[in-house]
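Just the one chain here, laid out as structure tokens, in the form predicted on its own.
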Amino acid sequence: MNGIFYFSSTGNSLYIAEQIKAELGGEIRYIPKFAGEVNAYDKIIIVSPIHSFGLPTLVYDFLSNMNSTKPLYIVLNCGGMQANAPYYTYQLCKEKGLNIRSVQVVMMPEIYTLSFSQPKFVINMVLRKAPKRIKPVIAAIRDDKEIVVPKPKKDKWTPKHLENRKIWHMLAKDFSITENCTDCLKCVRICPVGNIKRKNGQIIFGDKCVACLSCYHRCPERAIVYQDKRKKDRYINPLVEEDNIGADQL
């Protein structure tokens, strides 16, 4: 049976791990939930974004302590530049001496808009190209087809990765509550690394954030704002059903 793990914030690797299941089968496993044993599937399945030009965090973390040799497959999703995130992936894998066969990108609508806005009509374009997009992906999985990432020739991303990930845990700082809160209690409940808590009848950010803006996006009253800017519009994949979103699907 294959294992599909996928860590989404807003349900584009969720679609991709959706998608997957639907052509070749197996579990749906939500990453920061998952405290099973992977080599119970004979094909590991990853499916993530790529934050700041690498992995997030609680993805990096799984594949730095997995201790399998089955056969693993990573599709990395982004809304623009994937940079050198698929080489430093696979370069990963082959560290912690994983069986890697392939590390392979899907274009998705960017998630990462604190400061900028992606038009309807782009991302709605890459919503209708997704399928066609995903097909070959699926199809080279499904053969064990080995894609080899090659070494770039110059890497300036990586680093610019690795000092981002060092303060990426004080992103929420910048995070704040407007008027419009009605008390859900709901980006404490999505949180992936209980982050967000509720005191003194205020909504609290602590300093563990993962920059994965679940909260910011999925907030119904759209009541957290980055650095007092009350930017309307916020993304949630329209393909899959939200509450589906952090959860395992067997």
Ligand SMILES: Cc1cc2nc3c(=O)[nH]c(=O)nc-3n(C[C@H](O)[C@H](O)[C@H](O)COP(=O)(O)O)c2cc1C
Contents of the next structure:
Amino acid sequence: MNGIFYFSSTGNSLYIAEQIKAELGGEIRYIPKFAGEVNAYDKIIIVSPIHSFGLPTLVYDFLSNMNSTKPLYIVLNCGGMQANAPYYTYQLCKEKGLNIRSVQVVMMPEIYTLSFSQPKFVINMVLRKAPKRIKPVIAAIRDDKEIVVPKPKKDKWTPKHLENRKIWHMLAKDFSITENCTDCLKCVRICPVGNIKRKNGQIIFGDKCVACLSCYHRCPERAIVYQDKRKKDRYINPLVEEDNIGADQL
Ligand SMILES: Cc1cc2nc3c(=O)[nH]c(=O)nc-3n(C[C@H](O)[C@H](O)[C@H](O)COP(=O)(O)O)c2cc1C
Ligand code: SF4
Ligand code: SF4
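What would you give as the form predicted together with the ligand, now that the form predicted on its own is on the page?
Below: every chain and molecule of the assembly, starting with the one above.
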């Protein structure tokens, strides 16, 4: 059976995981909550967003701690700037002795939109094209096609990634909560690292943030704002059930 492991803030990676399950079968498992044994699966498929030209912290940790010789397939997705994330990921798998078969990338709507807005027509266009872009990716996994990611001639992106990951934990320090907060505690529930708490009647952020932006995008009142900007646009992938983000599908 296929184990389809994913991390997802706004549902883009979950959408891809669901397409893979629909075509190839298997179980969908949410990486931050997975405490089982990856070797229980015949094929291991990991679906992850690209964060800052590399991997999200939790996916990096998951891969780094994996001990398996099962065939491993990785599907990254990003807002259009993959940089050298595929090579970085491929190389990490090789260093860890994993049986990496392919690292592929699919373009999905950009969610790192703290300081700019993605026009709606762009989001819709990317979503419309997604099924066609995902199809060959799934076929390569089904056919066990080996895809070697070559070393880039010059890599100015991976050093930037390694620098950026050192400051991710500080991102939430720039979040604040507006008067629109209804105290629903959804942000507390969905933060993948338990970085949001309610204390003395207030929502507060700790210092464990992994910069996933789940809370920012998914607060129903858009009450979490960045650097006090009152930007209105938020994004949740409309092709998934929001409640399934962060859940397993067995
Ligand atoms: C912290 C952070 C960093 C990101 N960095 C990149 C990047 O370097 N290049 C890119 O194209 N997209 C980047 N993105 C966008 C996401 O990779 C993209 O929107 C992805 O589809 C989100 O998937 P998800 O909803 O499953 O989390 C970033 C998003 C976040 C939250
Ligand atoms: S999700 Fe939004 S509305 Fe709900 S408690 Fe958090 S900040 Fe307040
Ligand atoms: S505080 Fe928000 S951005 Fe930071 S890890 Fe938690 S959900 Fe993600």
